[in-house]
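The chain below stands alone, shown as structure tokens; this is the form predicted alone.
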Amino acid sequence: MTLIRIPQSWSISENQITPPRLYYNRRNFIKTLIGAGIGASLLPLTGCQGSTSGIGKSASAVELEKSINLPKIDSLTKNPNFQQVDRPIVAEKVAAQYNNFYEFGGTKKIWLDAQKLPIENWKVEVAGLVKNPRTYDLDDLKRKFPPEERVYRFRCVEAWSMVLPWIGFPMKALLADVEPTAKAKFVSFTSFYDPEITKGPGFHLGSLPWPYTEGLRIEEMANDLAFFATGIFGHDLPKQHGAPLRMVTPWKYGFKGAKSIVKIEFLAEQPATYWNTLDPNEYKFEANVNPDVPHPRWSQATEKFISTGPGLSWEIKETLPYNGYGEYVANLY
């Protein structure tokens, strides 16, 4: 195991991070995108960006602190049965500027940008093959299902991963709320999607698949694994992790975690999702994480772990088959 440290600074260069190979691979799927007439403004596309490029480097310590210094949630039950993991939870700070969401653009440097999520009387529709079709607020969602804390892997298909505390409740309590027919074999999640407001640069080209859509089967859906988070680190989701409502499937790639749910859909036929829309041989419907199974571009065997501590290191580890979790999803395939 290789071990690597960065002291505390969090301007680094993306070539700290990112190999020179995967870096220029990115380029060469652009000109993919390019030559499918998706547009020469496209910004680098992959479904978790791998680059720390503008980590901290567009807002101040005060605002980063704003963003994450949230109502907490009380009576939080922590669930027994996802509290260990063999990796420590990331530090919040980094997490909370070591992520992504597309709609805002395609660096890291959306943490500040997406603070323009509006998530004020915020609802969540729920349509299609169902008995009781719904349209939630947050009011509604936190009193029917009671939060608690999971602590998840997480893995990129970049080949990245961190431990996370998440807070929510299982999907599979929505599904008993709305009663599916027997005719929905799969569920599709829409994103916020407001292109006055996001302005993602370069990303709102009419080509691109907007609104983000993703989805599971019904099955994967009614795992005791799969979630809908509402929270992290004892409070309210920040806007930055896909605020007030994402999808969390530790199994599967992180692409596969929709946020800022706004419309959940039940469906007989399999429906488009957006990176496998753009790509569907880089970005598979499914998407379960597969070290045996590499990237068109590059190798899942390995992964760079994102660690503890007010600075960004990390560990190259070996990826797990379905993240660890084979034996609550194995079954399913």
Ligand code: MTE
Second form
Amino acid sequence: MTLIRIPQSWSISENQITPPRLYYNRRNFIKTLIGAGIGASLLPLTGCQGSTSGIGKSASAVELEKSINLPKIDSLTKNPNFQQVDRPIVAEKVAAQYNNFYEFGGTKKIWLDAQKLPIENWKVEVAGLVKNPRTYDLDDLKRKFPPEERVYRFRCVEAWSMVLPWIGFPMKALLADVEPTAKAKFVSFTSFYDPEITKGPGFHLGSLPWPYTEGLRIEEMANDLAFFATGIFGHDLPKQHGAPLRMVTPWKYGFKGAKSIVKIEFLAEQPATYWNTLDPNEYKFEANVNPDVPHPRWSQATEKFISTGPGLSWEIKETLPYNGYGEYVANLY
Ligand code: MTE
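Give me the form predicted together with this ligand now, not the form predicted alone.
Now the complete complex, all chains and molecules, led by this one.
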């Protein structure tokens, strides 16, 4: 089984091609983006590390309001098992500007750039080793799987964290609907990608393994915690958070949570995934939150917890094994 997907060379002219090895490291990836014309403001950022620069200042308050002023979700059940975490929920406007969505760029302005995402008539194809392959439209999904709210911790691989009130449905409900066959051992999730729309400068460099993909073992997908979000903060999912459907696996690092999913495929073998293809040493397929296993370039023992309040402020907290969800998932490993 090979985990490294040979990078595709779509959307690229010969003189733009850079040797793939230059990308096999997140920091190099970011440097490449800078080289490709993304502003120097990116420099302090690596991957999903945040920055205060986008909060409140450069952001257009009106645009931000618009991006989160979405239909309230009626008849919402608050799942009583997932309401309490011992930390406060982050302020909505902070979360709505503190995003990663590399298809739209690598700066902390991507919340604004992501507004280009076209979400009308969204379809999600479920394919591969299932008894009932099918394509859902979003209304189907919402009707079939009634929304519930779950308050989960969120932990980025680059050592920041927050608490978010997701709305959606458990992944195991979808499993019951499509019925994977006995051969299905893994699941691959593919994000929306259209080079004509998702173009930040540099994002057509052929060595980047677009579209963004993530994957789980089928037992992980069947776990109680594994969730598909269609909403957050009481309303539909804003585009910058991965509208209209994204993965939420709170015991894993945040990069596992693929946004704007268009395809879910059941497979016999472990699929290639975006960050793992870029650097398999730094971004493992499993990617469970673990304070005892440092990232090759920094410790995971503590995290910057982004606390509540209108501005960006944080306190240092100890990282919890499985991000505090060991009672649900430790038996899987
Ligand atoms: N999904 C897609 N399609 N593209 C991305 O760049 N970034 C990942 C994950 N899902 C990403 C993605 C990373 S690194 C993180 S930390 C989270 O989304 C951020 O989610 P948020 O912006 O809603 O906080």
